[in-house]
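Here's a solo chain for you in structure tokens, the form predicted on its own.
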Amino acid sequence: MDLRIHRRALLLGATGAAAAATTGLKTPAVAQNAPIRLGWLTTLEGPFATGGQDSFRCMQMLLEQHNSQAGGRRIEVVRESSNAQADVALARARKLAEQDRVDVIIGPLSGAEGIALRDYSRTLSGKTIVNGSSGASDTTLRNASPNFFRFSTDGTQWMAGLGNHVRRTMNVQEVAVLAGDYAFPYAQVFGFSLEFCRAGGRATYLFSPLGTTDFSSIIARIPRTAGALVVVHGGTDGLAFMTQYAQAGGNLPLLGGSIMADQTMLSARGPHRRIMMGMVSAGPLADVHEEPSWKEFVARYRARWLNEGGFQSPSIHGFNYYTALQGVLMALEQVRGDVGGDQKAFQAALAGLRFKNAMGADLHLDHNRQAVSDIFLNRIEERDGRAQTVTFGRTPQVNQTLGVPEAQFLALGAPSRDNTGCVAAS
């Protein structure tokens, strides 16, 4: 099946195993005829296209498992593609909501896209947007929308534990942070720096625009005093940087942002794989994790997709979209497929969900409809003849302010290239 779809709407047919029905509940009469329409919006163009393809794979796998039904009603899917740019994501979301008349949108993938859809969701009546994989912290932390829900942790949360590990366990005093110059990397940089600098670390920050292909000037500016590199890039940007750093003979210990140490990078061929061995990162998942639910999920993913363009294990984007769809299907079961009444009952069901994600981590939403869940420390190792991320640490129930009181955290200001979160402990 070809998942490289560009601005093409597709109705997803029903295949797979039967859905688990909610016992003792009668299905509303509307379920006999009208399907629930889900809009799936991800990035199939631009630097994160491979992650976007995996997002569709993981959601389709889950929907097939549920026989394309929820709450006694058939599910129809309309797919749309963005290119990681906020204006394009907004245009595609408008098409889904206003022309295709979907009931729920699941997406987008990238940080600035998420903020744009958060703002758009405020204008929608009787519709809901559930975040796909976009990880900018401000999407839900500031100016949260009652119509926007995020079942994945954000970019700041994904770095929980890494700053302390680098400073206190690895005993690195100074790092160079190389990051993309847009909303998601700002969140990751902030999460890392908040811990690292409060533990006494120092950092130099080198930002580059999304879509950069030549990193030679950035590499030349890495301070000689740096004891390690923190690389917060992903997709084709991450591949370009790591390839050029390897070719330049770079040999500093590497620490990865969450979308750097991912199968979208590790599955690509090139000199970058040699220097990535041993890289430590943090995030919501890993390739190798001993939780039975994760092993079962990876086995199902490989059986379904390995021969159709899939990775050896799901990408971070695929995992996050899968978790988002889990939440949507559970809430639809609770309300027996009823998405009427301005979706108030459906949204209340979403807000009240508590479940374990595929990694076996407990997950619930906070007052801003933002996920609180576990974050893992990972190391890239050679396992079964290929590079894989392996969990070695776990930070339980990480909230969006990393345990800092919310008013105090908000007073630090929004993450940006000029507000990196590097504040020394008082």
Contents of the next structure:
Amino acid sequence: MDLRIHRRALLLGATGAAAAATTGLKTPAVAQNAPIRLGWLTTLEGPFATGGQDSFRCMQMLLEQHNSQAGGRRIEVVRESSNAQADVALARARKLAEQDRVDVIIGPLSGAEGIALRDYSRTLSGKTIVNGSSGASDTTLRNASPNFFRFSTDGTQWMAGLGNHVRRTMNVQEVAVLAGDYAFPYAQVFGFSLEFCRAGGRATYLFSPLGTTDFSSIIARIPRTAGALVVVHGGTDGLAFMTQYAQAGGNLPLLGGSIMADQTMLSARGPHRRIMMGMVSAGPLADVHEEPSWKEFVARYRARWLNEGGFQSPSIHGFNYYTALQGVLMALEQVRGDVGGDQKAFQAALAGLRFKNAMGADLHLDHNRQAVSDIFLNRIEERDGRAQTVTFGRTPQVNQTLGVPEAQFLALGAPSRDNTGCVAAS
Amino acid sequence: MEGSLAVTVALNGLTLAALYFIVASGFSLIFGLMRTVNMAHGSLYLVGAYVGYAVFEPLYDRDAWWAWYAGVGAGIAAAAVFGLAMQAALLGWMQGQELRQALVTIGVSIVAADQLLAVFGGNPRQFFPPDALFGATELPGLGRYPTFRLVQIGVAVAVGLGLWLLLNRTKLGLMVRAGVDDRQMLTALGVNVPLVSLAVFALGAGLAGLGGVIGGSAQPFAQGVDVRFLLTSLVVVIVGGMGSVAGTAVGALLVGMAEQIGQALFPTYSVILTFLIMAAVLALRPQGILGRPA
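Would you generate the structure of this protein in the form predicted together with its partner chain, following the form predicted on its own above?
Shown next: the complete complex, the earlier chain at its head.
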């Protein structure tokens, strides 16, 4: 049965199918009715459960807008959840690909999971993985896999502009960087340090494992000479750190990684809100951004989800998954829903996409199938009676190496706890 | 490590140990009497935290000063009822079949985690105790130190003392201790052991619920915290000795200290320290530091 669909799709070919559809000819019932199966993989367990929920919300909203159709075929979705651990993400991806027989997987959400799925994608033939929201740079920068696509910018890219802001605009010499001890924060720390240290700054790094909720001993180790804190934690860890830093009476200026100044944090109540006012962060989105497409997106999100547990505005994970699904749907439209032929046509369409994401930033993929797009500097302000991130700066078309020539960037080595990217300008 | 940092870290270790003791004492109690390895103990913690929060939040919004105390009460009650139901409906009739009980409780914990996610969502939450308990206290030589962490020690000492009195000075305690030694003999003496079991299970579960609210005030809680506290309870009880209150205290102290010292000295590998302690105890004294040989 499976084989027959395959053959027919092949026989028809992309042009045939397109012609048939446009001229109103009836395409064979099998090809027309068999839905395209998408596997949505995110995390509904563990530290990023909130981001995972929001990813599903944003994608569901987009799919509803498209009437669950793309390229003339029905879209069927299989949802799966991991807990932000690479082995679990891999097991769930296997389940999606091998048992549920999905055509495309959209996911995963966090750093190490992304690298695991990139490696897994190489073992798959005729299937595509489109990254959800995971932001480790190595996922696409080193050992890129031909059928792994990423329409979101990575953790290193997200920090573009922040290092210079701290060193030049705020005129801070030395910072303490507090970060989670796994792939995504490494990438963020790397992006920050690359700019900051080139501009002559110095930094102390304090890493702690993902899932740390007691930061008191880490807080005790912040050097007295530090002029600002760069906090690259997210989710529960971020909330725990901020609450405990506020409780300990901390008062250094705060700068945030991209999942720090997120609605996950801002919508939680507590003493951390006081110290987070005015915090500057960098990332691919903000709550308040004067761009019609963004305002429309936020309004749509709020209308759909505010009464069903949604945030005041979409989270970074929701936004990234939304962009990924946008890419997938556009490519499916282009190939008229043809995911046969080892998905070669579909993947070529994905690779060639150029569009504006919801933030109104131009987006295209580089030779590693990694997004190049705009990054924003945001400040947390009180708007409409609640804390929101507001854009005040923009770094256009940030690529994965932050403008450093690729060979030179690769020579710096992969971001890790021991390779923070803090190299002074020569 | 400079002096004041060392003191801060030691104090952090002590306060974290206090929280671990509150949670693990319930686990140890249940195991001691019933030999049930309750793999749903983390769920009890989370049930206590979430139900407590559901009671706490609307009151907090109305600025009721007793909001937090009501949350504590609700958390304990909810976890106790949940534990009671578990013992009555599931575990009671498979008494003595340890493997089966362990598997059933794992099942319960999975179901509970999904239900909690469905009802309460994935947002991290945190309790805010009254200002008197939540601010910072000026400590000589240390500067400002979060008051609530000191409260944790107070609660742990109260729990420890209460348990000791209960076990050593009351009739129920007498029966529990007798039950730990010889269940069958106790039954033969006419004691309604299933009823005692229910009481102990409710007490142990209530302690987990108390831990949930106290822990949820000290650090945020969210989905997944249940596994962390189950694991910690297991390690604490294995190190200290199954079924001994004093052992649980010793285990909690070692694990809490190890975590904080590890975090200060080598954050990346701090988890290993905890398990090294466990491995060492298992190698040298398999019954735990204060445990009695089986």
